[in-house]
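The chain below stands alone, shown as structure tokens; this is the form predicted alone.
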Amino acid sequence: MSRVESGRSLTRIAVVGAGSIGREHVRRIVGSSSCELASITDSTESTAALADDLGVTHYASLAELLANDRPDGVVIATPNQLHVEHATACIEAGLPILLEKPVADSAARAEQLLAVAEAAGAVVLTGHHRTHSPHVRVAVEAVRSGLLGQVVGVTGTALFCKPDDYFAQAWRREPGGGPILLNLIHEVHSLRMLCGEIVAVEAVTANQARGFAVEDTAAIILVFASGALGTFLLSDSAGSGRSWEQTSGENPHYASYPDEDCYHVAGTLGSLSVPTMRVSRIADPVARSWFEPMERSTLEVVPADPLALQLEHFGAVVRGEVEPLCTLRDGVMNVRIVEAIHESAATGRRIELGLVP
């Protein structure tokens, strides 16, 4: 039975996969004042613990879940590979859902599940979480605002050294360990959000830094639909602090760099840096030149937590006030674009998307 609050009930959820991220999800809903956790979904003995200190039931497969409760809704935080065989089974089951990114292991499956869902009406968010974050949310209003004018290109990195004992797991040095598959997923979508669709896109990579089999370097080329062009530069191994987690603040458990960019988005009458948000605009659009000096400005972001913020949106899909801002097609696109990048990589292509009907 749900708890009541201000007087309305609160939205169950119950959190499946507790691992770092699925956890992240467990201390959200609890800190939550529109959500409760119902359960927590996992097959560990510390899983089975924290659910009891939490004072809610623990479940050890998401059969057992589905048999025993109806959550108002549902997180699927489990291994990727999992992801489309547990929403599939949440979606047959008629359960709202958040499904952690990527929404599947592969291009294909994803696409498979996007059938599903759109057959069975399903209401299912994507968790790319940074599309509640309120740089992002700022940068997007203000390109879409035509602040920048017409937008010709944007360039980004995501440079960062990931520690020698991440590496100890074998799967982390072999293909499909590396950056590309493991992280360029938020890239892509943040670029997606701040450009709009990305048609085609070219890559090389490398791994000297670190000589494995997997990249730990990555240069990449995108076309957007709407003519703009980008950049991208992706490596776990450079002593840089021009990522998102080290720029933004959002993550404390990164060291932070609050006075370095990670995007530069550039238009016709300005441009716009990301996370600082500093603005440079032509003054006379009429006289546009490169010997006229450029107003600068700084946009005003209230900081807030991007996850906390992505939980409460959630509540609200499942209640049915809103419709999902991340949606799952929205997270096979980004599945379909990474692993197109993965394949310009490998065999050294263009390799042209189109847009999803």
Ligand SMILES: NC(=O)c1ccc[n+]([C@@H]2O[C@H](COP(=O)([O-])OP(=O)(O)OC[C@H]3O[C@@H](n4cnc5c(N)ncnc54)[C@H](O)[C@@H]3O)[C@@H](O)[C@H]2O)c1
Contents of the next structure:
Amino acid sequence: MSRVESGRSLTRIAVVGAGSIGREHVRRIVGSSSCELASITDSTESTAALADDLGVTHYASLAELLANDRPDGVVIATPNQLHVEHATACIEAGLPILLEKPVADSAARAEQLLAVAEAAGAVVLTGHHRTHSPHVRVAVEAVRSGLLGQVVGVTGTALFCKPDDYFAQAWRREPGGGPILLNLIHEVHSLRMLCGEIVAVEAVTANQARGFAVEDTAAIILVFASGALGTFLLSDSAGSGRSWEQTSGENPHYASYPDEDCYHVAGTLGSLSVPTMRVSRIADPVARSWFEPMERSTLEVVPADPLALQLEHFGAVVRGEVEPLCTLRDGVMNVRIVEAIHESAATGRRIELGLVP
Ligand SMILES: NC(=O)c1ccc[n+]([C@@H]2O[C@H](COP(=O)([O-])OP(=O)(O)OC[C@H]3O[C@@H](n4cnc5c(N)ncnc54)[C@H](O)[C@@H]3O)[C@@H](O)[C@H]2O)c1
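What I would like now is the form predicted in complex with this ligand, since the data block earlier showed the form predicted alone; can you produce it?
Full assembly next; the chain just shown is listed first.
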């Protein structure tokens, strides 16, 4: 039964997979005024202790949870390889889900899941939490409002330095363990939010910084459906803070460089740097020219924790008040694009992306 607080019942959310991100979800649910933690599912002993501390039921498997309880919604934060299996089980049980990214460990499996979810009319929010970032939302609103005119291009960076001990695990030194598959998917989603659908990609990779079989650096070209173009530079071996986490300050675990940007969106009438939110705008659209000085301003953002905002949104989705802002279809497209970038780097070919079936 749901607990009632201030006259309304709390939305009961179960968390499946209580590793690093699962515990972040648990923390936000416990701190929420609209949701309550229904249970925690994970096979580890430390999770049983956590559930005990929090006074909620612990389950060792999703099957056990589904056999014993009917939460209002389920957060799936298990390893990538289990996403399709766990999401399918919740969909079959008729439960709304918040599914962590990537929605599957391959584009083919992601599309299978999409078919299952759409046939069932399932309610799925994909866990690209930057969807809820106040910086991203203000930037998207600015672009959509026409402030920049017609978008001609975007340039982005995810330049950061993973510590050497991160690579102690052998799989992180091998193809598939690098920043294209592990880190780029968030950037792809943000760039799609800012500039629309991506229809083709090209990429080149290098591994000279660390010398492992896997890439440490990638340069990527993006073609948007609108005709806009994008470039993106990714490296996990760079002495640079030009990454989302380090510039936005949204994740306190990382060192912060709030005066640096990681995205620059350029339109026919102006440009926006994110997350400093500095705008340059052509004052006279008729006489526009690089000889004329542009007007400078800064868009206001009220910072907030995107994971907490995502949870509140999930609660509203579960209660049927709103539609998911980041759909399963978005999650599938992001996996397809990252896979295409990987394929382009491996083959040296430009990869055209069709629409999600
Ligand atoms: N949104 C984000 O920014 C973000 C950040 C980190 C991770 N993630 C995603 O979240 C997922 C989990 O990543 P993580 O870093 O927390 O991994 P993790 O390894 O720290 O945690 C995974 C947890 O799942 C548990 N688990 C494994 N098999 C299980 C099963 N059959 N049933 C229940 N629990 C099981 C493990 O015991 C572990 O506690 C991944 O898909 C990852 O891509 C998203």
